[in-house]
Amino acid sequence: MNFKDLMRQHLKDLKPYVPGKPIEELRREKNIAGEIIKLASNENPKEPFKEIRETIIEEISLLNRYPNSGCHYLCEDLAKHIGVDPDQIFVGNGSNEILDILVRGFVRLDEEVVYPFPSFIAYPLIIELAGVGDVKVPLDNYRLDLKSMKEKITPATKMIFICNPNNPTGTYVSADEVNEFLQGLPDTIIVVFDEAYYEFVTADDYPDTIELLKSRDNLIILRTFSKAYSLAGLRVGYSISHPDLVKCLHMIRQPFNVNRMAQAAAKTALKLSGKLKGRLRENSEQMEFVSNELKTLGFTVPPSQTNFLLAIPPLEFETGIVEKLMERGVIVRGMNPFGLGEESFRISIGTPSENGRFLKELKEIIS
């Protein structure tokens, strides 16, 4: 039986999400015996703090019990941490789940989602899965073009994704740009600010979306524990929005969508937010170092407000850089699926030794 024939028509040509290659898979494919470093998925190179690991161990004895279905206590802690009411918080199995719930729950089949491209690679997948309209707006000099995005709004527009800072370029849009974009925008359009890299931002003119939310009910802000807090493996994302929107999200979500260990780890992580400063400072220092090295080698590197860099090689470089790096045990993210060309890649900022190893291998390849 050809089960593809039984699928819903709009899903038959769907291309599934392809993550950065795991270390184990590369070792098997290339038969690499030495150390492999993964700098492809924007993960934090530092392991979770000791207190978080201890919390997870303590929670193991309770795994025979279902978790709190609405993440009540984590919502309370997040609300206190951010300075909002608990009923404005929703927690999901990663921010991906919240994006999926938003599109499935609010965008009708004859309506559209406007989003930048290239941007977070899950956007078009989530939109296509829902079978709704897809409106891509090209970046301008590797930055979100909010003016063009606003021009693409039609009566069919129901939702807009603003990835800020943007993945995979690392660039951001300023408070003034966001304010201008929101001016006169119909309140029937839900504007999603995807701020997965919020903790890494150092720009003074980055928009304060929590403040904007006080006067605009149609905004929803997404953040995550996956990046700065080193909890990518537990999948904990959350949103801040109007309480009535939160109620709708709870209507749609699956029961027990965030597991027990994830909730406990996130609660402990929030208590340790002050300890992130040293790690964030090292990320900034290492990102500047790697960026300068790449530029010296001839790469175009857009300024980044995240924990990764986009590297675009000059035309005269030898082809196959991404593959050759993997053959040497260094995993980076090729940008072909993002529409940025076969030879461009995204490099996550690792530890100083990992960054040094990456640069050493890269220099040998292009020399």
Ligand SMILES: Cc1ncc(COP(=O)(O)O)c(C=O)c1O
The other form holds:
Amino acid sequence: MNFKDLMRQHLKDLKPYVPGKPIEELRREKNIAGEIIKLASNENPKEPFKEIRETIIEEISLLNRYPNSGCHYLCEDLAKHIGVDPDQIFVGNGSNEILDILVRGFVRLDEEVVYPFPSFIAYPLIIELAGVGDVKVPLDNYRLDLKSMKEKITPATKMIFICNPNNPTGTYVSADEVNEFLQGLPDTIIVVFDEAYYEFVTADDYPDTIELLKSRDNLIILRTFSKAYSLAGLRVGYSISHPDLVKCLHMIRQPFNVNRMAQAAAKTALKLSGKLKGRLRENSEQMEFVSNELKTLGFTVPPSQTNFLLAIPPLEFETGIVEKLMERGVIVRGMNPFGLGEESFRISIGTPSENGRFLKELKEIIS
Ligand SMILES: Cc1ncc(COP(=O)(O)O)c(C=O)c1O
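Form predicted on its own done, so how does the form predicted in complex with the named molecule look?
Zooming out: every chain and molecule, the one shown earlier first.
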């Protein structure tokens, strides 16, 4: 039976999301016995804090019960943490789920989503899945080009994604640029600020989108526990927006979309801001170190405000760097699917020893 023929027409050619290669898969494929390090998915290299692990263990005995369906208590804690009202918060099975709910819920079949490219690889997938219009706007010098994005707005535009900082380039757009972008924008367009890497940002002129929300109803800000908080495996992200928008999101979401352990762990994570700061500092220091090393080797490395770097090799370099790193047990993310060329790759910042190992293998490959 050709099940593809039975599929909805607009989904037949959809290419599934390809995640960074899991360690076990690489070990099996390449028969690698030694240590494999994964620096491919912008995960935190550190395990979740002890307090979070203990919370999860406590929660296990309650798993016979469904979780709180609207994440009521987590919303209360998040609201306090951020300084907004609890009815402005919505929690999703990762911020990815919220992106999907937004597009499916708001963008009609004859309407469009404007978004940057290359950017988060899930955007085009979510848009295609919903069968709505797709307007990709190329980056300018590895940065979001907000001027061009604004020029692409038509009466059909319903939603705009602003990935800030941008994955996979790590670059950010400033408060001034965002203010200019929002100037005169119709309030029927929903502007989604995807701030998955918010906690890593150190730039003084990064926009305060929570402040912007006080004077504009058509904004929604997405953040996540997946990256800085080391909880990618639990799937918990959240949004901050106007309460009426939150009500619509609740209408569309699946019941019990965020599991019990994720809700409990996220609540504990919010109490550990002090400890988190130490990890964020280490990330910044390591990122500067890896970035400088890559530049010394001749790579172009856009300045990053995240926990990853984009590395673009000079033309004269050895080909197949990504594959060769894999063969040596170092998993990075090749940038072909992002349209950044076969030889470019994105590398997540690991522990100091993982970063050292990556650089050692890379130097051997290109020497
Ligand atoms: C820019 C961006 N947005 C959203 C996400 C999704 O994060 P989550 O794990 O919360 O679904 C990612 C994950 O890589 C990302 O890079």
